[in-house]
Each structure stands twice: as C-alpha cells, then as structure tokens.
Amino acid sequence: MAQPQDLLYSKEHEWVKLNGDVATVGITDYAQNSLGDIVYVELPRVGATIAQFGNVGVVESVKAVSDLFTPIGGEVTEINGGLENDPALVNREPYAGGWLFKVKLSDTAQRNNLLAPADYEKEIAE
C-alpha cells in the first residue's frame, strides 16, 4: 500500500493528519502488517496531556505486544471508540477507520520533527 501523501510520519511507524491545530494519529500500513492481526489497542484517555514521542498505550497482536508512541504532543481530545469492539479496524483500514486518537497540538512546530511521505518511504525501504 502506498503511503498517503497528505500525512506526516514518525520513524516508529505512526502517521499524523493535521487539521489546523488538531492531529489525528494512527499506525501505518507497514506497522500493522508487521504486527499481524491486532487483537487489542490501549489508548490514552481523553483529556490526557501527552508528550511528542512519548509512550501512550499498547497495541497487542497475535504475534506481540508493542508500545504505542505518539508522534505529536498535546491534549488528547478524542479516541476511536470503535477499536474497543473491533481492534482489527487498524488492520483493515489503517489510514481511515483504524485511526487511534486525536490531539490538540501543544506546539505546531512539532510537525518539523516528523517525516514527509517520501522520507518515510525511504525509512521503511531500508
């Protein structure tokens, strides 16, 4: 799957879609493929303040349990409640229905610490 060109990426394989000062966060297709079938997702709570690149939860698959890092910091404004009953949404729709949480950015300059789509493509090709 090609990487969507309207997103920014982290080296830890999360994506960010910016809409003003609100960012939607998910894990990439590469990450969900590497993990395999996802069976549980632990997300930060709404209202929590999270730091860029901090550990904010867990993604559990049939293969492994992996820490979930946030590519952007700020206040969590919404979580994807659909993942509680259907965590496999992350596998089926990593860039749409499988989003994880939304953050109101604490500092819009944090975007400068993320990768453009072409740079992320190089990162996963290595």
The other form holds:
Amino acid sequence: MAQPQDLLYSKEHEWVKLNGDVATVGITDYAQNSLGDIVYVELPRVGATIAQFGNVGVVESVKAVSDLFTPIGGEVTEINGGLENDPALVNREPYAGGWLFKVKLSDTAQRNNLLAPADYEKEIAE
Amino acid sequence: MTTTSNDVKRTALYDEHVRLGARMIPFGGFEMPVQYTSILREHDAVRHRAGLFDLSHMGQFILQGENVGAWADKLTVNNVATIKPLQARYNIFTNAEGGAHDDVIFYRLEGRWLLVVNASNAPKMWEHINAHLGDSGVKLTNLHGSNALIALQGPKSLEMLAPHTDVDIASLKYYFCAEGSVYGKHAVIARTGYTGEDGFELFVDGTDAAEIWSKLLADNRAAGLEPVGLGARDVLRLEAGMPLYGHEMTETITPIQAGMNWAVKLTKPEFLGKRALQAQSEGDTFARIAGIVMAGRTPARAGYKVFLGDREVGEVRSGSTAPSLQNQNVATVLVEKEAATPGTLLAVEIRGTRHDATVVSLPFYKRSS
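How about the form predicted in complex with the partner chain, since we already have the form predicted alone?
Okay, now the whole complex, with that chain kicking things off.
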C-alpha cells in the first residue's frame, strides 16, 4: 500500500511525524500486519532520554514478542495511554489512534537518517 | 506432497492456502499456514462456529497384523489391545527413562490401524517403530506424503459436515471413527481434535484433499466457517490444556510430569519406560506442568523463569493471551511440586521484572456443552 506522504520512516518499520522539534512515533501498517493481533505494548517512560535507533520497548502479538526501536532520539514527553486498555488500536489505526509515544528531539539533524515515503515503499517491496 | 529445493515440504493443500492469502511458515518440515486473517478472528470462529485446519503435515502410519495391540502395548503407556474396532485412543510412546518419545493417536480401523504422530517426530517415530518390530509380525506402512488430514472443529462442525457425508456422524461418539465418503471421496472420519471443541478429522487421499477442503469452505462460509492456521491452533490447544510435544512433553518431560497420568497404565505388565514412570509416580517429588494466569497484561512466554518467593522453581513452557478468558494471559509452567498447587502465588520474570501469576487448575477453558 502507499505510505502516508507526510511521515518519515525507519528500516525497522517505525514512522515519525515531525512537528517542530517534537516527533510522534508509531509502527507502520506493514509492521502491524506482519506482527498480527497486538496484545501488549511496552513503551519507554515519560521523561526518559532515548537514543535514535535504540531499543525502547516491546510489542507483543498473540504469539510473538518483538523489540520496539525508536526511529528518533530525545526526551520522551508523552506516551499513548489508550494502548494500555486497547493495544489493538495499533492494528486498527497504525497511523492515527495507534501512535506510540512523542519525543522532544535532541538533534533535528536526525531526520537525515530516516527514509522518505518512496524509499520506505521500496524497502518493504523487496 | 512435494519437496521444494530447500527441502521444506508442501501439503496437498498448499495451493489452497496461498489462494486464501495465508501467511506461510516452515513448521515440522512443511510450509504451513500460520494465519489467514488474524489469530483472534480464527480462534473466535472455532469457539463459536467452526474452523477448517490442514493437518496434513502430521505423520500417518498404517500398522497391520494380528499382534498390533499386544506389540504396541509394550512401547506405549496407554492400553492399545483393548481398543475396539472404529475406536481411537490417545497414547504416548516413551523412552527407557520414561520421557515422551511422541504423543500419538491410535485409530483402530477394520483390518488395520492408523497411527498419527507429530510432524516433527515422524522420521524419529518411523525409526523407533521399525527398530522395535522384531518378530512381532506387525507390518508398517508410511502414508506421510500420500494422505492428507483435514480437521473441522467447532460447535457447528456437525451440522456443516453432515449433509456432505454418507456416515451417520451425529451418532459417532467422541474418540470413535468410521469409514465412508465426504463429497463422494473416500474418507476415514474421526470425532477427534485438538481444540477443546466438538469436531471431526478427515483422513483423505492427497489427490482428493483440495476438492474436499474447498467445497467444505464454499458450502459453509455463510454459516461462519473459516480456515484456521497454526497460530490459532496453538492458542486453542493451550486454552484447552492439551500438551504440545516439545513444550509440555519432551524426551525429558515425562507423561506423569505433564499431568497425563490418566493415559499412563502402570497396571500393564510391562512397557518401555514403565519402571522409571512407576518410580517417579511413587516418589511424587518431581517437577510438573501447572497452569498459571498472569495478573497483568504482559504475556508470559516459553523459557521465562518462574519464582516462588525469591526461589527460582521452574520455567514457562507455553504462554499466550487467552481470548476465551477475557484476554487474560495464561501459560503452562514446569515447576517444582510445592509451586504447582492451584492458588499458589508465583512470579514470572519478564525482561528483568517479576510479574505476579497464580496457579490454576488445567484446563483453562472447557466447553459448556
């Protein structure tokens, strides 16, 4: 499928939406589809400092545990509390209600390490 | 069945799975569907309507001869000679130490016996049986590759299958079987399964499998029948407290430890591994399989450590979210005796943090009928 054009992507199948120096992070539709029914998401704590591409949590589907990497580094300012009671939001709305956490960027140049929509589409087509 | 270049085999239903959009994974030496739509959706179909499974990867052997019963009684824990014609029985082949070599089902047909073994154990079981044939007069034939196995499981399976078979399946009791036809094709129809629901297993020739599979689906889609993959099958069997070889039973985890004592007939004069199982049973100090329900939302997975107080007492063998239990997280654990009593509070270590869990009686789920 075509990816949302206003986002940047990582090779680990996360997306980033930049708004000034704050980034919203989620996993892509391709990722949620590969994982299957998501039953639990472990997110970084608000206030934690996380490094770009670091391991910051896990996403658990019915049968598997997958590491969650952050496509962008900085200070975690907010997590999606709605996922605690309804982790399947990530399956249903990966680019909307299923977002994971927000980060205040430590360095806006990190965006240069991410993929444009067309490049991510090539990545998952391989 | 065919073999691809990397030696992963395909069942007679492979093309059907691809056509249905299944995600295929290697399992037990075969390319098998793990899910078609979603594990939760397929699980729901089996619990409330019915699901269709391809189990053609399971090993199928034919045993023939007058002494099959007496011969098999010496290699397995349950009674075989007392199985009536057209009856099925769960059984376990053990090793000399009492460990499980494989768990199997014997189906006694007219003039022959059908033995169904786990896919990954099929080569091992072929060798084991051949090595123990001796002068028993028992003849062994391998159907692994020519026969298919389709399972129809769920509360609506009887009404979905009945119009398409000449066998009076409504009168077929649980763990009995019959020979007849399904959509005009020869089939052994058994009222067996591994989901905790009512259902049937159809042993058919590989060349008939795709037609039977696709007709059953087409005729019953409107009534809620769905194809079901290995992912949902594992959740269903776990909820139903059914052991899976390699998890709750292994070469070193005995049937007694797995809680399958009902299948272990220590009154039999002899069988391979009996002495070890008898000693274990009388000693009653062994680590055993127990069920736990996690207090929180984090699932326990195979291999996680289990604690009673500060003491490590065992490990998780299978774990999943249980849709039939309001999505609580359940698991089987292999733990020391004192940690296995229902009501005991345990902790499971998950990524460095201990999470509360309570021991419960198995099965987690039992159908209401």
